[in-house]
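Just one chain follows, in the form predicted alone, and it is written as structure tokens.
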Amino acid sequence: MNHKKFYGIFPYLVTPLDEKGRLKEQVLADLVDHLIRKGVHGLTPLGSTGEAPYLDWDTKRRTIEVVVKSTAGRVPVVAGVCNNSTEGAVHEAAEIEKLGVDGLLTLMPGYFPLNDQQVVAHFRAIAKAVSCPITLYTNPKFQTWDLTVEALRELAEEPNILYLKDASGNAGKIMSIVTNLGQRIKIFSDTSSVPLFMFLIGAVGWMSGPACVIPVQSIELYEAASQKRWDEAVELQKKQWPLNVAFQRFSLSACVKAGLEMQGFPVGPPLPPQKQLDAEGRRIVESILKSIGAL
């Protein structure tokens, strides 16, 4: 199977929206171009930071069209598929692949509890519906399920399931995945785990909301880790960590959108029932971005 290898920094793109929830296409195109010029290795529209669970299908489709066109093949585009139902996710995956993406990030928000067999069946159905590479995404904070090592072993039977972004924060489980399946499924770090730890155990990159506002600093951390300059990487991680703490305290999308507004990208507010950062939140994020050198 010939495809671009995915590695490095993949910002989770915000979805710029006006007051009526309509996509701000030029703002999105400008953000894509800005991030590529800063040196990111790929882009991920419609992830958590992109508010995928809140968007209707027309907005999702148009978002991907704009990102693919603006990227113009310069870096891989790995687009999010976010749907509670297997039928809905299969439909989205097949339609998104037709739009010219390089891969899919598959996430399933939770509602009713699911066992391993149900989770495996869901992601297996998506994998069989497309030919492009798939990154599995698990984040138990937003789900009623998690990907176990056993479930991943079954899903690894699908030839196009090649990557995993694990946001469980469970270091023991992630070590078990790397130990048992590290030769078969490559790992991306998430935002809330320490990327440095993930790089240390072999992660190939970092899919990250914060990378929208600190792309250069994220790349510096990745490159230091890739070159095993661990002391430098530790200091870079420490410098960036307050931003992640702020993102955990406030809404991720609201924080990233506020930061981008400060940098001159009029991306608009997050969709309700989310809310914009209040004055205190904006002050905290602005102070952190200045200390990191991103403002």
The other form holds:
There are 4 protein chains.
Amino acid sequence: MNHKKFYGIFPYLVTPLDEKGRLKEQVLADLVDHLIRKGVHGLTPLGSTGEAPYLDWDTKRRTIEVVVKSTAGRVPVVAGVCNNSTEGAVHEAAEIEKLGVDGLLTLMPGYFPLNDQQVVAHFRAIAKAVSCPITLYTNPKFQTWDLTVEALRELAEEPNILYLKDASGNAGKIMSIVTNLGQRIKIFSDTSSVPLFMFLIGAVGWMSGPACVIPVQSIELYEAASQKRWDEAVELQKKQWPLNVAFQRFSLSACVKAGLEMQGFPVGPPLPPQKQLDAEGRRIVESILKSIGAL
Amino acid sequence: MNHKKFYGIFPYLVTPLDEKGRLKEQVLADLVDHLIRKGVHGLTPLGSTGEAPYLDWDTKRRTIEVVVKSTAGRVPVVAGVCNNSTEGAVHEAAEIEKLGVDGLLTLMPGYFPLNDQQVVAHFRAIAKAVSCPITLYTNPKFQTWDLTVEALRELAEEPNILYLKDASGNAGKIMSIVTNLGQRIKIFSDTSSVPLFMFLIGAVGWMSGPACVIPVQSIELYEAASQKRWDEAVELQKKQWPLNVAFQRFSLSACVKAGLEMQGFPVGPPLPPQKQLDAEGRRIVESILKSIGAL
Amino acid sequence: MNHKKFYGIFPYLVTPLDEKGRLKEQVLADLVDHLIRKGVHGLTPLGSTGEAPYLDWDTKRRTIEVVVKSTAGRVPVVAGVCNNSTEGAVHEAAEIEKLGVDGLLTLMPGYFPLNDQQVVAHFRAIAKAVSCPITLYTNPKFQTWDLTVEALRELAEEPNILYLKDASGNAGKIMSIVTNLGQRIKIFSDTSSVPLFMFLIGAVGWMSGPACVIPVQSIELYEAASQKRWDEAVELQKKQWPLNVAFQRFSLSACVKAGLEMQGFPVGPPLPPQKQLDAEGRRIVESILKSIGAL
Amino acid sequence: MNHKKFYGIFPYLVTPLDEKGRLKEQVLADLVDHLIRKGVHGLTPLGSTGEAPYLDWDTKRRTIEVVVKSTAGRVPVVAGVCNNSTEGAVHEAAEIEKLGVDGLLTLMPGYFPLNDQQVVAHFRAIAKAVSCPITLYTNPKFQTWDLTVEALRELAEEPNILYLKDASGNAGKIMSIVTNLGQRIKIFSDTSSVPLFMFLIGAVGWMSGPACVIPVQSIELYEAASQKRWDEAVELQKKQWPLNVAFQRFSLSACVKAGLEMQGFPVGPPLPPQKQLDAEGRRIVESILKSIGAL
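Can I get the form predicted in complex with a further copy of the same chain as well, since the one above is the form predicted alone?
Once more the chain from above appears, this time first in line as the rest of the complex follows.
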């Protein structure tokens, strides 16, 4: 296969919804255009920040259509697949690929615990069902399973499983993956990790909820790191870090949506039962965004 | 409101599926008829054992239709609602009520963590959307939230929230609930708890995956307890306990489905990525079922 | 061997200490005498409530001497051994046996994780070093290891390992132990469990921090259960339950010490860094003790 | 105060013990001399790898005497204090300071949970009892408490609390500490973290169990990082990483002791109930040490 290589800053797009849970298509299109003009290297709709585990298929399909259309090929679109059932995930992946995305990101919240064998079979089935590149996603905080180094080694046999985004925040595990599989699986940093560290050991980019509200700053950090200006990268990382802390203390999609509202994008609140950012959280996010120059 | 009271043994029905994930309607109808003839007091389709978190809406709707029709009013049907989004859950609950069930059981796997306020708002919205009685369900092992005693106290303000099934296996928590809210919320034991203990402090029944394969033995235990033949109840509980241990050691729906296959109901394997019971698990389940007189 | 059988209510004695951490011997002797006069069936100094993991050997030895002397053979004394090192624990157990106790309770906080083999070797070594009966203690909340059913089965080969106090609060695990080893290992309930449930399946007694402040009420519950007056036992358990909840919400030794101070025993605060009960905790404990008739 | 500054590689010394648990003084003296000749910047006896939570005071005191004497001022000695009781820890710290160490490392396994206020009071009391610099240590995996950023901020008020070694392996937490308190509290990396990352954000050194067996390689990594030869540092970190993984998979002191035995230091096995490295572990550690050039 001969895919585009993915690298750089991929904002984890929020899904703008009105009070009835309907997609606000124009707001989404505007956000896509805004982020591309700011210089992001790609877009990732329907990840965690995009509230994929809360959305029905029609909303998800329409979200991807809007993103693909408004992106218009300017940057790659890597869209989330999110389904607990293997058959459901395979079907969803195939449908999403047909909508014209450049790659897939695989979420699976799960319910009953899974062993390595089941995890491998699930993602292998998805990989075989599509031809585009796949970014595996694991987030043990919100799932009932995890992706071990051994499972990842098996999954690397699938030629289109090319990237990993591991939201464990466990730097040691990422180090083990890079040491064992770094030639085969490329790493995208996530919001729970320290992207500076990921870049130092060769991560190709950062798929990030916060990048929706600080695209320029995220790109600056990525570029300092990829050009090995490490002293500068350290300073940028320290300056941006409080935003990561706030976004994890409060809920991720609530924070990103609140920040975007402050920047003039009426993306609405997260879908209940998720909580909207309260007054204190709003104040903290606002104050940090100002200190970083994003408001 | 003037509802039927729910009590006794409610098997947590498996969802029979073929190798393509399609509902095996006749097998389900046969199982329903078999369990009612064995004397169960009610039926609970689409709980955890029913693989609700893995099924799409069409399969879930058809499952309920088949169960309601084959039950034909002989016992109450309490069907599971399972949706991460409040709006989705409200819609699903209203649709399911229209299919003729007698009550609802509320599952919510979740993704981002929720505080009490969000949990209360979610289940309150479901309660207000229907008029049938609601059994709240919480299973902190497979969810990213839990139902606290305080949240339950608030939810008890809704007149149709009448029952609780708490799968924490935390006997102390149930004791606190009975002490604080026992006059208002009735308890159903679950598979992770020791039903004998729940009966002693006043539980009205047992919603149970294993009851699909040991309906008669489950009823015996329930009756010994409700007639305060405690010495006999203790012996029955001890005799049945190894089945609970096996069902939790392996996966619940995998065990129940394997046991039913042994009893002649071709319910198929659990939906991938869930794991089918392996040879060792099958041998253990078979040996326990024989020792209890269920094979 | 021909040991006294242990049964009934064994208060987990607090260790009265002055502001410099020195044992208040007379207060301890008075408390011992008071509890025996109230009818307790035995005494357990140097458990968790006795702050064993915080005390040096001289204080522990002197505590046992005072308890043994003031008990004067009226009831059995089962004293805690608490040492992370096998050699240290063996030495301590042998020394404590020489002080005239009737049995030992084994604590081990641990540090690095241990597998079953290590756990078995540790407690086996203690058992072989003494001739008195041993009550195994496990509390996974505060330890870095746990006692599995399999490890317990191996430990039951030691003729003087006769009792178990499992503070996991996991009713299902106790049910498995009773089912598998109930003829060989007798169960004492603990503070995290619901003693009513333990009595129903044959527990011989209750080793309990709260029994220091509610000895009469604890005996009442034990007697109702052992005489199979279950309806009465359920009512007594419900009435006493709020005290268990409070004692676990705040710190156990802090609560028991505060309650005893209210009853006129100047036992002092728990040893720092443990926290003394704050004003709100004190108010709650006082109110519950009054409602139970213990103040 | 005018202290020596601590920086660089501080091996976490094992405590060589014979089969009866007695200190092998000459082996310890030889190891100290060996490590100093290899170029380590300091020595840390009686940390976790030194089995402090398993040793009695006499063995601990004698260990420090031997290390101080054989070091003979060539490098700083930062010795572990390990006691659950505040009074015990204060007493131990004062005694250890008198033995001529250059600094203290504070361990506290704990038993009952502690809130920030109690944690702060405990370590503040130790700090006030001595005049030497203090390195705070926290390891939430083996403790029943943790050191929050807020507690650390309060503890930074003590002028001799100067360093932190946080074994959570949580890179984000370290990032938050550096961002908030980096001017005041200096970081030593630990074995659970990725030292490369810690060095990038300004850690002054690495207190490390593995450094006992790979002192030269540890120094190489530290020097590459402190001289900002990052590409080289990354390669060194990747090469050494498998040792960290093995040391965490098996038990830390068991691995370090086995590795030292292979290098000709008869340090004996870890104290029971800790487990000695089994044949497979030994083979893996040997193979990794050979691949790194340490055997």
